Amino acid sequence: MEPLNRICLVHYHEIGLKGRNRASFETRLVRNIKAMTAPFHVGEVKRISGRLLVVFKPEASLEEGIALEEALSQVPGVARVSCGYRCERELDQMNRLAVQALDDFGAFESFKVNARRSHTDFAIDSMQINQLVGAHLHEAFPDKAIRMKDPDATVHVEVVQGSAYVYARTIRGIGGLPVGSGGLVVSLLSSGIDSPVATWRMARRGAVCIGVHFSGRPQSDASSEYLVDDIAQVLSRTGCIARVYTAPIGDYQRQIAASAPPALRVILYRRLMLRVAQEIARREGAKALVTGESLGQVASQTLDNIASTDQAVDMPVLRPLIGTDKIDIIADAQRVGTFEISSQDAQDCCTLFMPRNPETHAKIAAVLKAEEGLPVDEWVGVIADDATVRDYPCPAYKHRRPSQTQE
């Protein structure tokens, strides 16, 4: 018996909707897919007929052939994976490998056969296709029931481009476009819950992410620093993050807090933070800014303060929660792997001298003139400088300068 040729199929939709564009869409998918894949036992990354095929070398197991399809529903740009098998455009050898998907599928008590034929030039039509694999499944699974509506399982036969295509294990991907087809931005990343969510749902726009965490340092313990480092690890294994800053700012906090009214303290850090992170997206050649507000969550996220904060920079600060429920943000960041970490207790600069009763409605008037008297383009060029920097696997950034690795 001929070994198996296992496969796996990235089904997508919106890049399917791109027009003229859409090579060009299709290859930034097959790059971010190579290089995810290079860790498994893959022997090719194509485009075939609306889709991409990922071919596995012989040693591969089905094991290795889950794992990967789990890995690859992660992947901005996919919208469906299918792990199974290719052959030729063999009646028999469709047969054998029918029968081999639906044991790889697991479980069921029902199924049927989904065929598509892309050329006339096979004879068998789809149809027909769906009849005669279906009776074979019959044959080889005499206790399970044929079922054309909702089965358990459905078997797909794709005759396409000269092979045929067998399988029955399918999972959702995350769809969306992928990673570096939308444009460079840098993104405030905490170590809380809602900016890795952001960082990821801009990813999952196309756009390439860069990370600025700004930690309370040497006013608090690096706490913060590990855990957005953890956070980074996470969004890295499909290509969401591509370099993180780590910038402290705790002595600055200190000298605003000792300068300037109480309640205007989260308003004045919050506009340093936009500074600096402009300031970093400049030298980098970001096009927008990033954070993961949601309107009225918290005192710094009304109306009136987005207003006093974005009033510090020139350039758009994109803000893809801002009418995502809490709940919704939480499923999110359990979907990405996230949460878990972000849960934890660490110092972060949001909380340094804190006042009782932050401004909730703030004027720009009146953080300008409590603005006044800091020496703040000097601090951003201070703190831009000092940053330190850390990369993660992303195959669609370009390096703009060398980087300060952290060791």
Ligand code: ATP
Contents of the next structure:
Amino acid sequence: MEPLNRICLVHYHEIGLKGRNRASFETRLVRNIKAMTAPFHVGEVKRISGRLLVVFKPEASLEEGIALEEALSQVPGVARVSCGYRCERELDQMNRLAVQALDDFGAFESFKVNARRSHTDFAIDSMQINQLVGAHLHEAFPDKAIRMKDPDATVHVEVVQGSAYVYARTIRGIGGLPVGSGGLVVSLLSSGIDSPVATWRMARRGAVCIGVHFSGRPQSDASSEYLVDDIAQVLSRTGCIARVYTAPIGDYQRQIAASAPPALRVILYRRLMLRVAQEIARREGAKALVTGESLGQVASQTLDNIASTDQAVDMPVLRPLIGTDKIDIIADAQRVGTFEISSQDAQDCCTLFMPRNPETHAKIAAVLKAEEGLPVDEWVGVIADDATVRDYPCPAYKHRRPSQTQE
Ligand code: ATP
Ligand code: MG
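Coords for the form predicted in complex with adenosine-5'-triphosphate (ATP), given the form predicted on its own:
First the chain shown before, then all remaining chains and molecules of the complex.
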């Protein structure tokens, strides 16, 4: 028997709605998917009739097909992924692959065939394909029922552009928009549960994300930096992060702690973090900052505190989790694959020089007064210059050397 031509079809919806942008979105999705299929035995990735076609090399196994199907479903912009086969427009071949596709599907009791013919130059119409392939499958699986309404398995047979595609496996993707279609953001990335999810949500809306992590070094160890690297590696598997800046701010926190009222320390740390993030964003050409805050989640995440941290910067600060319950954030973190890493203990700059009673309703006037004597503007440039940079594969981002001086 000739080798099977294994394929995945990648479906996307939202892109279809975008009118004139459609072509550039599709091009981005193709590029992102090509990058992520690199470790697999994949020959080509191209557009066909409102879908993307991923063609495997002959040596790819079903297991590899399933692994790629799972990986593709996690790529922003992907609504559904179907794993199956391509063949000639010959009924015999369609029949044989329909049996194979149902075998691949796993357990089922009922099935139907759903044929689609996008070119009428193929002599047999969809209804006839349904009947003929259905009859063949009925012979191959005599104890399974053909059911038109809500069958366990649907065998799709699509005749498109000179080939036929046959598949029964379909899994849901994460949806959203391809990374690169939404501009560039700088995301404040701790090793906690929330900020990786906030970053991922922005990537799912098409933003290219650059992380900035503040560690407590040299006042603490570097454990949070390692965790953030692990988190970034997970996010980068689906192209959701391009680069991470790591900025040790322990010494600056110490100076803040030495001069500011204890209750305001945390606010001042946060303002410093936002300012450094904004400086890095300017150097990168990013247009917004992102944090993982969720209203009221911890005592410090109040509207007053949000107002008094945002006041430190001009750039918009996006908070994709602001209205999300912790339980849903955790579910997302598990789905993305960062939860376990984030659950590990690390020495983070947040726990450094923590006051006993942090302010929960900071007043801007008091904050400004506390900051008055500190050379914050000077610090910001130095901290940004001293930050180390690590790059992750992200086809939507052009990795250049980070600039040291402000333009
Ligand atoms: P997370 O789970 O993301 O750590 P959190 O529940 O611990 O959040 P906070 O400590 O109040 O909440 O932090 C709020 C947000 O501030 C974080 O989501 C993150 O965006 C940013 N942030 C906090 N600490 C750091 C850090 N060390 N480096 C970079 N960003 C940070
Ligand atoms: Mg945290």
